[in-house]
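The chain below stands alone and is given as structure tokens, in the form predicted alone.
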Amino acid sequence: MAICYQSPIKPISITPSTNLSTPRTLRCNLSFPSKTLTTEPEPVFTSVKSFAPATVANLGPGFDFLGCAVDGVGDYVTLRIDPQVHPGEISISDISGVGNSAKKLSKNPLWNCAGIAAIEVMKMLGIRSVGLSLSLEKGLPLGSGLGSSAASAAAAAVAVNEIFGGKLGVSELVLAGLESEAKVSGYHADNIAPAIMGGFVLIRSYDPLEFIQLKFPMEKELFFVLVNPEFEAPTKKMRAVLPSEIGMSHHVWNCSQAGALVASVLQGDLRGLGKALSSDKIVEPRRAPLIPGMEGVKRAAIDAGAFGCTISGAGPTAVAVTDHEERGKEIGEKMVEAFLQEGNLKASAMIKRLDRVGARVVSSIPR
């Protein structure tokens, strides 16, 4: 268990769980301003490069409280000590990557998800003596439903923390990323928590923030079939179609499916996971009609042997699960065909494993 109280007076206390086979609960009290360290740390690196993975949020019935990280695709941040930047501030020097990221994303750190998260970590650390320059490399397209903003925020938060010696724990990094998410796409942690922590994460509470890491068995194989059509689904637009009220029967159904999904993750039961993943009766029915061909894509995935299929996050990416990579390729082909036939959309498929690590530093230059 890790507990962080964001008090302006007392430093945080982190005590990692010693039993890695059990779910890990992390709690953060959000009642106080962001400042956790009383002494400004010295930088231990002149430059670090970090990576944060894509994420699949909601997982069907787990709207805003379940998510997982996906291996092999994500965003990179390169951060360096820059004497040209005013002490205590951060500058975004470059944005590159897939799609139209460089054109659509602002280099103003106050309006960029990586910049916002970096600033929050600097506040937590009390950085006032050095300036930082940040370069963002987008591996995830914008508005894809794969946690693009969370990946940038997670990579930036980890990079700033590591360049000053890794003083902050997971809870504080999630808080910094959540501040970014709140300004960019909404106050929800089901992307940012798994992007930083890896694996499956359950958001137990938002006030105070509490999240539980769910351990998927190491000996089990899990493959995600991610099919991304050439169609942008902005998170704010996709949230606007959600119902303000739901009936009791749908509430009971979705709660039971979310519980079954969590149990399936802990047991490594992919058939149960897929069945629950496909069973949302509240969010998916409202969003699927906005994604051309989505209903046909889901049918095609199940018919091709997927254990389950749903919308990844706010969409438009469709995600299916299987236990075999080659079968995943076949499922992906059928889903791509369905997007073209049913929705007149070109699409591409990726077969990816569960990312069990989360955001991490991939290279560094000592000071």
Second form
There are 2 protein chains.
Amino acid sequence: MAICYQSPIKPISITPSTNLSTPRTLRCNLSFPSKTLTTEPEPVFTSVKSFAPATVANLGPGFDFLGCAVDGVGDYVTLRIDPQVHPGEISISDISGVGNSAKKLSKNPLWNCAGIAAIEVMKMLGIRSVGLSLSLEKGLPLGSGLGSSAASAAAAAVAVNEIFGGKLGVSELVLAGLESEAKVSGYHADNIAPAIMGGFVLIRSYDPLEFIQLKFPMEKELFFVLVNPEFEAPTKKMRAVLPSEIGMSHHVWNCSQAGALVASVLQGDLRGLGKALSSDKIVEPRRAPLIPGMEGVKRAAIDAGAFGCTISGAGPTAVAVTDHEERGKEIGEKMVEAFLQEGNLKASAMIKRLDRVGARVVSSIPR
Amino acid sequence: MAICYQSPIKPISITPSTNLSTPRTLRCNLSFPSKTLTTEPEPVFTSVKSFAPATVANLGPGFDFLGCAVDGVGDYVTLRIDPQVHPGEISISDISGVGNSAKKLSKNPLWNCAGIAAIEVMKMLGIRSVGLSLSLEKGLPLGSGLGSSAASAAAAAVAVNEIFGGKLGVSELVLAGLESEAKVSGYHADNIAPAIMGGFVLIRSYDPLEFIQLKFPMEKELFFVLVNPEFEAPTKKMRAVLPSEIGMSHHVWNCSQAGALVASVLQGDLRGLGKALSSDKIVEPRRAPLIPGMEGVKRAAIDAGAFGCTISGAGPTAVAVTDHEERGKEIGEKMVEAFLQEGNLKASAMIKRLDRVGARVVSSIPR
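Show the form predicted in complex with a further copy of the same chain, please, because up to now only the form predicted alone has appeared in this conversation.
Up next: the whole complex, starting with the chain shown before.
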């Protein structure tokens, strides 16, 4: 199915100063552009394949404003210039991948997170003369708490940008992805920003959108143990169970732990990071009881030597951190066991490094 | 007046591994010692003079867990071995300094913040054979929101430790100071920790006491504009006005700003630091109306080019940040004007650098 969008009469603007390799604090406010794209960019590739990683949002006390990317698992988008598609339009030709993603996801670009992000980027670039077709390969199960929708959106945004010469910066790509997230899972950037930028990203504000990249020291290792049970976390319940009011002492506690988490990331203090991850007194205590076995899984992770453990995103995946891959495997086994014994749930474990790159092009064919 | 304390029959223990120059995350739990002081240390000086800096606690969204030290203003303690004082006891011989400090402060060491901290350090060291006399020179007005009690306690703790050869580490000195704070202004370490350690310090937990030193990059300048009005902030009201419950959206906002504040400190991003400082939606909006003119003072600071402005501690001092001393002076003038015009309060401004050292010995006379 091909979807047309209304090309803006007045081309929209971008901030060219953003840099994919060394961002720190980024502010994105498209209503105050510093440069205007005066002409529609020409495609520089006939085909681009991109990858965007899974992401772990919330991270305990970082609820709703902190997320990070994990390497080696995520979604792929292959984008082609397609003369069969009406100029200025995009078509989703194929969806494949893990679980029942292909069945569950719509091929209507307006209802597909990759499609929405791709359309947003086309709008930003003012594409009117070229038609595109998009193929989505899901490496992430839906509703796992690993940023599945954000990975699709990030991969699509990067692919569209790249095929037209990479005119947009990180901030614009995050904004495009955020439009997609808003339509499919809520207006939050704590998955899409790290999916695009890699590493840890703190969302500072939404109006204007501002985020801070938190660099975990290059010389330090950080592994995530991701244990995904066969269980559908009841998303609505996961939101509904959150308290509307928080006592001052818990507020101060979680704030200080959020600060400690940020400091631990920047200082490369894995033990401190793990401790902060485990310290949430507001969200995790309400959500964990909704995921059978989660409390036992957390105990099992810590007992097996993890520095910390919490729920990834809104769950049901449990995430633990360690500095050794082998120890990560042992921790993962214990967590899988605990899901079975205490929650009667089958689960599988992955041990993944911190992704420091974010969404990227994996191959391309020049015109 | 000399006060005796009961020397512990079994000498208490210290952790010798802490280091005054490069601490990061420090954990202090005297009930699990790693080394025992088996003998009472001999004094190595007949006299020690120490200084401890003023501190700015809260820092907006860092309410109750973050503080920093400001250089060039603080309290002095002169400590002498005094044969006139009974061995194992301490006497406060003199209190002098700004305002009516000398009149208001007790010379009974048990009721004086410097005295309490000094006694705690003597206890920790197991001093039974030497009597001390202490002279306190206040450079900070009482009740200004600049950590006056913490500065006295920090200077006293460091002086007592130094006169006996500096056997205690940072963590023990903070604990000693915290005992003093608990008795005179509440069990909080966000003034005493930076007063002893310098720089920015995040209090991570109290049981056990853990804090993280946040290093602001050496190559960056950071000036505090401290504007102290002639007004006694009603301390009880300042606490009473705080909400007991906080809405989830404000909680997430303040948490993210606390994270941004920590990141800005560690990344040396002064603009980001100032923005975070100004961003508190929970405490400052309740407290500012109790300090006549404070809201106008904040506006004046920002209009004059400050990166951010908030209430220092529980007030009434207003604190703004900038990277130029001269601009700091201009900002200070505007803030003083605003206190007069909008609050009908006389005020005075100081422009001070970040203190990166903390409490220190300024002179000593060897035995």
